[in-house]
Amino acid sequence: MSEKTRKKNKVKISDALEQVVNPPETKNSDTHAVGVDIGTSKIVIATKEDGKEDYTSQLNAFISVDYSKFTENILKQNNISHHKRDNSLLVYGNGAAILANMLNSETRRPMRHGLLNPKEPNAIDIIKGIIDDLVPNSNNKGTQLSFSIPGAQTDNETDIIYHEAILKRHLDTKGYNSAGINEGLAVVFAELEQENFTGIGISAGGGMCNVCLAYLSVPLISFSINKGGDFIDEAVASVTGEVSTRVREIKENNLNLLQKPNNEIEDALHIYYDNLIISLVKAMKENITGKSKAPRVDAPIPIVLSGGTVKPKGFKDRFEKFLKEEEFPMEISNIKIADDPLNATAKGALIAAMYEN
């Protein structure tokens, strides 16, 4: 990068950072239970005070910019989360998205497919930094905290053990009695209380889709597939030549899966959304019918869809269509979108922590 370009970027950086909502300062908390959704795209904390749930989130991403004292001071003045590494500043959380858009660059993820990203040497430090911004230290020793972990796949069970242990160790140092909860089960806890916590919870996030079939809150089957919002963004960007950031913007703001595509990007989004949903439905059927002792549930059960990937209009309709075509082995009573798709996992984790308390 030339000196002229570097100076130009410095000015832009200082202007852009004024748009960032400052993350909360790390404080001590008297909260008796906490739920944390540690997702590939975002980390969300859920608490409950005076009978009302409260959610706070940070983008689970970072971007590296050239180090300068000027930029470092601007970051500090605006309370923007960052680490200094050699000749770079690693800006993480919500501020990373502002800088990426301004510099026409891509953010990097400390997690991939729901787990710590082994290809990012700073992944653990970034995750810990975001958690510290969101989760206050506990004043009550042994306060219960539940955090989400992905469902296992045939080739990643050992990775999940490591991922969960790293997170638990850090959260315990903040004064909590922390425990992992399957992400799909958290959705069941959040949305199916009236059904005695019986049904299928699906969390379709950035890195993967997590599924859990539960009966009276007991998980019978849980698994995940390595397709989520990132898969769609990257696939569409690859075939259209557009950057993933732009694809993501169109997906989140304009996409309607019930309407005919208006352009090449929307057409590709339709194609890859269908591919993801078909993969999800087939995996659900295979995991239920493939068990040596398939679970027997006498009454029809509900399915709850949650996560940012389910938000485009028409997702539920496409899911229902492919589920019928696949001749699903269980009778379904109804399919619904979670009341708050982006916060359902954090809410379920909070409920789990409250029950443990």
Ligand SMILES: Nc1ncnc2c1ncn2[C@@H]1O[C@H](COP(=O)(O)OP(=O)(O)OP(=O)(O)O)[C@@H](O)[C@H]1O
The other form holds:
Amino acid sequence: MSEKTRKKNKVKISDALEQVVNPPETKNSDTHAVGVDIGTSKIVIATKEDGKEDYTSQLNAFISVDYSKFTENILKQNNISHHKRDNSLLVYGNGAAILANMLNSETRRPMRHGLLNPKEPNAIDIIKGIIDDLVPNSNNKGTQLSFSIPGAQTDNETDIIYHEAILKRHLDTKGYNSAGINEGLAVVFAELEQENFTGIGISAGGGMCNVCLAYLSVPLISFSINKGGDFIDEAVASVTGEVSTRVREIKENNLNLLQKPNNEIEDALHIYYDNLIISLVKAMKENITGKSKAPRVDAPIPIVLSGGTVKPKGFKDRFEKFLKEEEFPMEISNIKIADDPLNATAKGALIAAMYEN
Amino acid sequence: MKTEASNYAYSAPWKLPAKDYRRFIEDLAAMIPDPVKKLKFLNQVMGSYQKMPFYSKLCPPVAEAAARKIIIEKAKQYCPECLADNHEFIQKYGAEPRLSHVWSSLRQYNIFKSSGLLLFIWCIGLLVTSFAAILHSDYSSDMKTAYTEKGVFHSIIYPSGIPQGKTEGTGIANHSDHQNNPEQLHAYATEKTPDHNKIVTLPEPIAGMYFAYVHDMPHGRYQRFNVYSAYIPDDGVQLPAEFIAGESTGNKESVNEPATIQANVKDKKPEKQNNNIASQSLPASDTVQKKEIIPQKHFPIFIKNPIWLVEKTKEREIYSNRLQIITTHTVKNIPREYYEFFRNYSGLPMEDKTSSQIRGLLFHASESDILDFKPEMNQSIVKFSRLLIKYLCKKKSYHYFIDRFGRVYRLIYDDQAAFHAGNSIWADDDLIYLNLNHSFIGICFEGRDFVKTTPSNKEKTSDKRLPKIKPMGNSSITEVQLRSGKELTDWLRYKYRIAQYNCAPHCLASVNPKHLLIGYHLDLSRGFPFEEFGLSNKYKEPLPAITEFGFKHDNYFLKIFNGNPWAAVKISEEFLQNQAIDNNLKFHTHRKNLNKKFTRLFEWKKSHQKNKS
Ligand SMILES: Nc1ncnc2c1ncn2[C@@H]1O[C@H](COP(=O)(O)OP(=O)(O)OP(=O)(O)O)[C@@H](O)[C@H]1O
Ligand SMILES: [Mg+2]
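Starting from the form predicted on its own above, please write out the structure of the form predicted in complex with the named molecule.
Full assembly next; the chain just shown is listed first.
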């Protein structure tokens, strides 16, 4: 290849990059409120147009590959978002999974357990890249944006402050008036309107489970546990020797927690699902009885389950079973799965943003 | 309209207003239709409560009076319509603090001891100002309330109610079609026939099934009915589809066209194919077809609309669909635990893998003594029910019991087994159930369809197996019982996500496992109002005992139904036939294979039984 053609190529690629990393802004000026769910495994944005909610999402993952023009061309042809960094290409968003599949390798996560992953040097850039792909700049000064932040655990409160501040700063530079909202509370906002925003919202996602007990829209208790879909994937992969991508595929496609497992992987999935649910229920009980002032809520309250991890058939039944076994201290009126478990948090964030408007 | 910042980021521990005020807030919020406005209202009300000045701690009544004012202001701001229509509503909760309320609060907070008279006077001063402020809010008094109970109740409607016939010793008709032909049912009910043990012919227009029964071998609460009787289909009289679809005796030709049934039955799961079959099987009968071709409605598999616990006291639970469950009689039993026999899997279950999931509902009739349902009998009716409940609790027979006034009692906790259907078979898409005690919920209606009778000497000699019971003329189950039954069914189905195809009357599931026969118990074998319960008509759907295991029925059974049992039986047999053709087997061999499969599973279950039945 002559020097001349190479140069030409370079120019082309950078053009393409320019386009992919900063996609052309569309439909932004009219939106007055935006909800964003910044989850460990997915970022979802919710907007409302003509009274109808609209959701778009990107995988919150990336993969780093050695730089080559060939790869870069493929990325470009497939319109896959990526950054070039030194001698490697960081491919992120939905494209990361496609590429990982092609290369038979695994994606990495800029976030871990609901927060920026401190062990991942590129975390902030990647997240910014994905956010930029999803969230257009706002022309309307002061458009409200709410983004989800995880509930506290005993030792990570300071980390949450950092996480929230970084995200807020970035979103503000895009022209929004942004604020964080607890993920569990967002689920309450999204799903428990009929119940006057009273009840327990649970979001069992990739990195963690977030729980919020709200009474008349005010969060009385919120917390999170460090187990989620990723924990299940990794634990199952580790005991069965299967790669976790494959485990996730099985989990997401045909897991039925009510049916007898068909093979070793399903069996392990059952075991770790049970383990996750037990941890969740125990944590709920501890957090609610542990408070010196247990909330004086008079009537039985509902529980709503959301997040990708609640999707397998039978999750609710297992949850209910363990809740009963654990002798949960509050009277429960009803347990339900969110209408749209993957988008519930974003929907709640949107409602919060509309509130601020 | 950016009035106040949101409070959901507020991190300090939240103070909740007193109970009365919380109710007030809840009820107002419930009237705001727009979620965002509702959120604003709630958040600002609750937020402003947090910002109450410090004296609220010393004199809560004063603070709450002020809070009430804020609540109303906010409600006006976010939903003026709500308040405009609800003056009475505000009165109900009292827009003004009552003196007695203030006084008791003061005592409660021990204000005298802690702060002395001065503080008290100060409080009074504040109180007066709050009063003044509140009194300024004006609501004109001629407005009407729009406040209604949240619960919605859909009643079950019978065209002319379930007739309470003069049953004692008179009736010989069954109650099978009370939802279709209530008029006709009246007619049977009052008809007297001196001899129950003879084939009876009745003049037009009374047609239907006529029964005479024997009951031998008392068996727990149940009796086995042995029946011989006549079936008098009168041309031009409406008959329920299940009779017509079945084989008829006498001058009626079989009305089924096997070809049409095959087309429908083939390769389909039993619980889903039924609807067409019953109606498809009709056309051959030219006298009745036009009136009877009413395809079954589609019934949603699950109940989607939430039904929730509204209130719970020591004595009862009240649900949002009006259901009330009396919990004072509940007793404990062994936990649910059963083996799962997978339907499409010929192997045996794993020994250490059991389930406790609730999969279905089974409806029973108590077949106990029934008194006339009239005011004079009130005391005795109540007493009878009480005794019966006591007995059922001792025997741990059912999960729920519905007495004749429609009161629902929980006898056994849901998560425990009840001994209501030991020898029973049912199946759904996934599983086969060989005993429903652990996998289903048993709901028992106090009522009976049959009464004892003593055959005359002549008959005794002519047939040893003569009926010893006879039908009561119509079911004694009352309309309110069915109404409560429906509420209970809905709630259980919602709560445990029970599919409609797993809700059936006991008679369709009950079997004699030794002789591989269906119809061992026959409670609710006619006239269960499926449609009103939101269920498809199981009398017209394949029976798992036949389709899965090739069970048969004997002559006794046929006699009970006068040669015309539920359409289900015929449909199931057709189903078997098709299966045999599909598998290139002789019908007989196919049935034998299924029988063998049953015996294998049944034996295995028995050997693993203990309490995992
Ligand atoms: N159909 C499915 N069955 C089982 N698991 C699923 C399914 N769909 C998604 N998941 C799992 O759900 C998780 C992702 O859920 P979700 O998008 O709610 O998480 P998140 O919001 O990104 O993470 P978090 O809230 O923990 O920060 C992943 O672990 C994924 O494997
Ligand atoms: Mg999430």
